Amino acid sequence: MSSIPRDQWYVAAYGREIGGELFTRTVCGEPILFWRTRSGEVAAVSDRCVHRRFPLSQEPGRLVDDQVVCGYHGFTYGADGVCVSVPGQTRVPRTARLKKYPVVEQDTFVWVWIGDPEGADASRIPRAPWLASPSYSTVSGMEPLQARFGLLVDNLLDLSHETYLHGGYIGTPEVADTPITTEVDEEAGIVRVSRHIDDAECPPFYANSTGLTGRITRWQDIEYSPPCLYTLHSRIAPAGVLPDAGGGDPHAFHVEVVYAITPETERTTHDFWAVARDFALDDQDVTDYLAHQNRVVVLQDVVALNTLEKVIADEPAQYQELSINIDTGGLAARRMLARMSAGTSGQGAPAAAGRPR
């Protein structure tokens, strides 16, 4: 049985990736063809011609007046996936139509529905409003991961690895040493993991972007909405500085770290990442620094998870996997994903935007 949940929304691309040219990406094992129509809407159809299954994205396939012309035999399709022309005859077979995917553009992401189109309720898409907010400045990217998507979920829900894998960037000893709290909201379909550090070293990632030089209070509040969206609400302030009684937090720096975890196949993943900040909005040096540093951190994860995938795929069955307290969030996510892939539980309500609790 596939480990990939179906009947779910997944991020297929950033909106900026899709323009007036053919663009293809495989999502959950399905090759999908995208383009932006002249009206500005994103079209999404199967990237396989119905005639001989030739990829429509393959040259000399092309767009002509919002219609896709197959580069092999010239079958031509509209944005709705319906074939409008075939070579050598005037009659178009009634069954000559591509699979059309429900698609929603939201919070800079292009979301595509994988599964029965009847279930494509756009209100169930989890939100990441910071990525499109003028109150935040955002850097983002995507890295291909040669590992199953569940390994990235495990990685992101257990941030103790920052101390060891990302030392000198975002990791300090206090991250691994501080206990976590875990909350599982089954009704909403969200796993929350929190780590509040009262007195910590300021890692270079934050020291060089905020200007803080001393000890800090560092909060990490994770919200994971299976299967695709992960947000880390990160709060950084001078040690001892906490939100006021009314919830105001003017003396802290806030960073929203968003990951869209999209399976490409059973053992490869699209690792979309974004970092939104509410400070130094117009400082290009800070923007460039965070873009570079976060990509370095992401690539450290990629190397580790690619290695882990090879180990898991090839190892004998007798190896033990031991879980401890820091794994409670990841284990809860595994259970949710298993129920989703088995078809016994749908996606919960969309995550509400909010500050760290």
Given for the second form:
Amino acid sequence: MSSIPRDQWYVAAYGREIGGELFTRTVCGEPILFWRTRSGEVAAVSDRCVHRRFPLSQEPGRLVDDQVVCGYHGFTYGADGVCVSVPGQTRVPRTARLKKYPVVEQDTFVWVWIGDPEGADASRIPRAPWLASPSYSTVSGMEPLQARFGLLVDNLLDLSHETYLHGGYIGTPEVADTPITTEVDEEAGIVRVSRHIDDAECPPFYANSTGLTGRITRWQDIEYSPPCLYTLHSRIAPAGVLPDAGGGDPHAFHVEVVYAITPETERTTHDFWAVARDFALDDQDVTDYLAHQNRVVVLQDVVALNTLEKVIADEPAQYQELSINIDTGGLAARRMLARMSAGTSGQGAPAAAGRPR
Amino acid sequence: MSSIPRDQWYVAAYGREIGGELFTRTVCGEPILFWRTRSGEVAAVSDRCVHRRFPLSQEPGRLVDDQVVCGYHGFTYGADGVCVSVPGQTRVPRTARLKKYPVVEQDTFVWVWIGDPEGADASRIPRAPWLASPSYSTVSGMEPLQARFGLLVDNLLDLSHETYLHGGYIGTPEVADTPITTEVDEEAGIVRVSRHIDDAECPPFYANSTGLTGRITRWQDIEYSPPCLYTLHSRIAPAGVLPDAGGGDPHAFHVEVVYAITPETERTTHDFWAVARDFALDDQDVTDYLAHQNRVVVLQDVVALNTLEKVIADEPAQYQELSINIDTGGLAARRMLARMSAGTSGQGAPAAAGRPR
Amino acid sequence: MSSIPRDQWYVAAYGREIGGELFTRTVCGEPILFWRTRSGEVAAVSDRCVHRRFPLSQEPGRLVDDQVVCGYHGFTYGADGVCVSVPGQTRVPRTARLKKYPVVEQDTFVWVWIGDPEGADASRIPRAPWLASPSYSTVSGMEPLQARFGLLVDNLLDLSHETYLHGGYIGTPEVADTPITTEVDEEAGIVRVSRHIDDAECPPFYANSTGLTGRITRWQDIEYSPPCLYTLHSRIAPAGVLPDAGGGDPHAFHVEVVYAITPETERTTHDFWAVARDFALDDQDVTDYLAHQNRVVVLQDVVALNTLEKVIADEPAQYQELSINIDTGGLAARRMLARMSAGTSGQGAPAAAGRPR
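Having displayed the form predicted alone, please output the structure of the form predicted together with another copy of the chain.
What follows is the entire complex, opening with the chain shown before.
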């Protein structure tokens, strides 16, 4: 039984990764071949020749005039997946076509629909508008994770781990000490977890990028749209500085931390991360600093989650975790994901998903 | 359920590989110990001590006077597999004997019989007389394949892949473009696939070895004797030159490409290859060129087939291939192999083996 | 079905390995966290945080004032395993406690009890008093084994392998040639195997450490207390020299070779070894020589047993070994281990454990 929801949109790549060369990435266990056609569209088809399953992305396979030629026996396909030529005969079998994936390029991401193409409604794709906005400056990357995607969901929904796993980078004691509020919007399919810290130490990540030197007010407002998109709205201001009555917030620094959590297989994950800021937009030093520091932080998570995946592989069946209040958001996310992967609608959560004690 | 036919002869080694030292190779999942006795015979017995299963080929195990002494506790066996000495007691248990394999050395190969020794009829071993003939000059080798043997059978029965996977080496466009004729001799247990190309570009492999510079007539006549022996009779001549009425063929170059396809395990294979030519017999440059070039070509197959083995490991159950006319020979071979591994005689093929569309 | 006996004491470490830093070792499949508290006691608790199973030994986890702080979310535990602090709330769940292991430090070893703590009777731990005795000089170490513990038990109970696997180190022809006597004390839970060699070549291991140059009398008296502790009482004297009538033995050299055989997992083992001698107590050259030589010998076993583990993984089910007289002690040990792991008391051995032929 897979724990990966199907009939869902997933981020497969950044748009910048797809050019005029063959590009392959496995999403939810499905190997997908991408290229950008001469008209600028992203083609996405199965990366397995229908003949003898050879990966079309593998050399000496190649693109010729927007068509991909299999490197084993030369089966040739268009961007629509339809086979146009086979060796040794002029008739091409009617069934010779690659699975074609619905694709939407949006907010710098290439989204693909995994599941029944009938359900591929582009308007359901959650947004991360900051990543492509001129009002923000963004750094981003992707790290491969040798761990199931649910472990990354757990990780990101409970930021108390910043204090410990990321101490000296983005964590300070106040993060773990401050209680959270959790809100689950079943209808919209969003989990929200908020932590508003009135008076905190400023961690190096924010001190070095904003220039703030004293105590800060630090707000963390998470919005997770299962299965794939996670945003942390991070607000940093001098201690005591709040948004003004009209909603303006000129004395605060805003960072939108975006993750796209894409299962590669049941046990591996593509961990896309982006950090968009509304300050120091053209300061290359800040850009370089945040790009490097955030990657370091992501890699700290990667090490921890890869360890957990190995721990799970070796542990006895029926192993029981213990959950507390900080896990409320993560447990809600697990319930929504379990419903999604079971293909049921939202009436009631499986007991097995756990509850805080 | 194994897909490896038993009660069959397989090539275990070249004769030159077996000398006065212990030599081990696994054939069809059975680890076999070889050595050449002082009388020049090849001994072949199980490479597992009957006592505590220690591999007899492993140091400090050694040969002493045509007997093998186990490196763990010193159990000692003759070339007939019978144990002649055990530690701590003079009586040797009657059941202490290694499985002994029927062996035939022929055409430079060491053939072993896998299965019930009762059925080991040496006259059934298919022949490759060119390899030991003074009228031919031969280069040969063996490459280990991390893929099931059936993938190599598929590969060799459909040479249209030369155009793509081996383009610039042995493939030209005409190979994939020219239809094949297939003939299955159920009684003799042979699959024949022929492709006669009237007018083709001469690929580097043949141009550099024959000296031909213009267009050529190129014949490929495959004979596969499942499970192990495959021969490609390759005839290269200046375009339009055919054998004379009496069957003589003095203006053509003949190459016998021989493969022995030996399962090591269910998922790995010994890929023995040899190229015998009837021209430039003493030209060391041609010998060196063909040895190097053919190994390059074999390694291109190894990379492709190792990939396919991984693809199969990750794909969903019930995955369906699509077959076309070029696959007729390969599908016939699969049916014969399926009957052989099921131990049935030749009346009717399983539907699951596929058919061309 | 595990073959590892539970409700047993096992050696987890040498006392010298456990200090004021976190130390982790897996015993019988259970990952255990050790440290030495400021009062000098060895703490042993489960190396998995109760919250999200993060290994407490993994960075940035750390010890603070004899308490261990989880590196993921900061759950904090005392040496008794009780959780004293969790993030984001002041109430600590009652069930938040790590499994605590009974520990006894004795004879330089740290013993842990695996199983139901109710049964942890320290008086049942077998003794190896030479290791901590001022009358002996000891060298010791531990080698990780990629093989099941039963293979090491087989190895150590049948020393005829010294002649072959350790020839030129500790083996000479007389070891394999001399019959053994075996005695099984079911009540005490001890297997004894003795081999008294009247007149033998002196192997380098003993020649170089004792200075003896001629023929020797060599006694090997094994005591194995399943599952973990093995002692070889080794007596070396000039040929013909026996203990005197009063039991004194001033002209012999005595070596106590001790192994602690601790399953790490079903297929891997901690191979603790020690060599204690009653001569040349302060001779550093002898100490260095024995430490190096014995490690070489242990590594010869490691190579052989790692090979056997791979052989077992690849062999057909129902593979049958052949046993002879030298295996009497090993077979008795297997029967006792099988009863222990089945949790039954000692009335009759399973037929499957084999018998000598």
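If you superpose the two forms and keep the largest set of C-alpha atoms that fall within 1.5 Å, you have the rigid core. Fair warning: this is a prediction, and the values are worked out from it, not measured in the lab. Residue numbers count along the first chain shown, from 1.
Comparing the forms between these two forms, the C-alpha position of residue 325 differs by less than 2 angstroms, with the core used for superposition.
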